[in-house]
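Form predicted alone, single chain, as structure tokens, below.
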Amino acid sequence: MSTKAIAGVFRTLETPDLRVLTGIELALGSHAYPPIEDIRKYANLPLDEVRFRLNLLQKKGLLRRVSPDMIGYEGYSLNYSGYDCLALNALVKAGAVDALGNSLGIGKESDVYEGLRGKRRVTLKFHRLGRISFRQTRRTRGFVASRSHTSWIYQSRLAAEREFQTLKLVHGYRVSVPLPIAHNRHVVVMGLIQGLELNDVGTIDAPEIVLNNILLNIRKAYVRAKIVHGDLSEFNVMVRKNGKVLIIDWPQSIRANHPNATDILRRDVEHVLKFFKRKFKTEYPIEQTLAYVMGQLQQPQAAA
């Protein structure tokens, strides 16, 4: 089910529906597929009411039922659609969002939509880990490395938390990132993301200016906020009409004191430099550029 379709389903939910979904979420702490009795306890509803709501929610595509033939008892688990409804309910109640609009992009690990907060346009990012392999996710994301069995939903929640906290930190140091507004579960609400993905930009009148702007923001994040993006490339830099940039997608960020921070920072810088060399014939030496973004030089120089 698409995220936009979820918004329509969400509007049909009643308070007992949301209590049952929340009951499943709470019971997931002790069961991969919570039994009905545990759901009833957390939802604080009569058993017959819980059974009725579970059947209704299953028909709406918000949860998964597992039969006794598979696990020895009748159990239920949330899917992303059900989790979306819980997050949207909390964000609406908090005044962080009033409406969900058109899709801004569907990626391997997230769905991004435009939304409204009052009259203000915002961006909602729904983290959806699980579109790449579990092994790759565990290898590249430190926040799940210590858990041998971690659900995709829980991983997505951690990714959203990390991204939101990182956005708050780097935005405070004037790094050009979306304005962090709120987050709940696996959803981050931020200022409207505008511009073209760097990879989709055809021509740039002064590529050196855009490249310098990107490097300046990498430097601010590293030197001031003590943060390394961790996954920087032409796919998560937005370029606006005025040539200014917006750096997005921060869930894989790491602290500058991380043992691998220098290597990961080098990788981020190399990705950007290789792209500008290939597409715009603008070349900066890697060692000098790395020294610049680490605060050891005042300005990188283009290669002769």
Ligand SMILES: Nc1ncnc2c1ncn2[C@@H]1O[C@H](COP(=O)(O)OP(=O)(O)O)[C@@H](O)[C@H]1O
Contents of the next structure:
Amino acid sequence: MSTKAIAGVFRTLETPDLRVLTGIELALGSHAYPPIEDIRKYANLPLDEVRFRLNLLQKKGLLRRVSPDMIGYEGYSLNYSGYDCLALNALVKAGAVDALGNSLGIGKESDVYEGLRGKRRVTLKFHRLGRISFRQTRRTRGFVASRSHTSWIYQSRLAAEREFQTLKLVHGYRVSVPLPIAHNRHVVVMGLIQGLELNDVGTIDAPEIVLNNILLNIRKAYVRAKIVHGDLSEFNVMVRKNGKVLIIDWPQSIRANHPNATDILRRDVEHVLKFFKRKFKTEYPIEQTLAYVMGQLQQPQAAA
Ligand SMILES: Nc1ncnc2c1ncn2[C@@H]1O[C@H](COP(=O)(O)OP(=O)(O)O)[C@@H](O)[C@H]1O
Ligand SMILES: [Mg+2]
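Beyond the form predicted alone, can we have the form predicted in complex with the named molecule?
So here's everything in the complex, that chain up top.
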């Protein structure tokens, strides 16, 4: 189901529906496919009501029913759509979001939507791990097969948690990132950036100013917040019309004291330098630039 469609279904849900979904979520802590009895216990509703709601929720596409010939009894599990509804419900209740709008981007491992918080436009990033391309699936087939569906949902929650915590940390050190607003389950709510992915920017009057700005933010993250982004490229830098850059997509960031931090920092910087060389013919030497972002040089030096 598309995230947009989920917003429509979400509006039709009543309190007992959400209690049954929550009941499944809680029962999943001790059961891969909780039976109706366990769900009833957590939902704290009469059995008939739970049965009725489970049927309804299944018709709406918000859960998975596993038949007795698969597991010996009738069991239930959440899918991403059901999990989306639980997260949206919590975010609405917390006053973090009031409405879901248009798609801003379908990433490798996320769906990103515009939303409203009061009159303010915000961004909702739904983490969706496990949605892997065919080539990657082949390469890591053993890994994928050993992972249950609920485990991917859990991994997505961890990714969202990590991303939100990192956004808050680096934002506190004035690294240019979207404003972190709220987080629930696998969803992060942050400020909306009105701009383009660096990759989609056609021409830039002074590319070295934009590049210096990106490098300054890598430096602030490393020197002040002690964080390395870890997936930096022209796809994870947004540029506003006025040339201001913002760095997005932080779930895989690592601490600067991680044993591989310097290698990963080098890779991040190389991705950015290669892009500017290819697209804007702006060329910086890697070693000096690396020293600059690590705080060992005062200026990112342009080659002669
Ligand atoms: N705060 C934001 N404001 C506007 N657009 C965003 C924002 N965050 C993400 N996007 C858009 O969604 C795309 C995917 O988001 P990203 O965080 O990079 O996730 P992924 O891990 O899926 O690449 C981005 O490339 C960008 O186009
Ligand atoms: Mg990205």
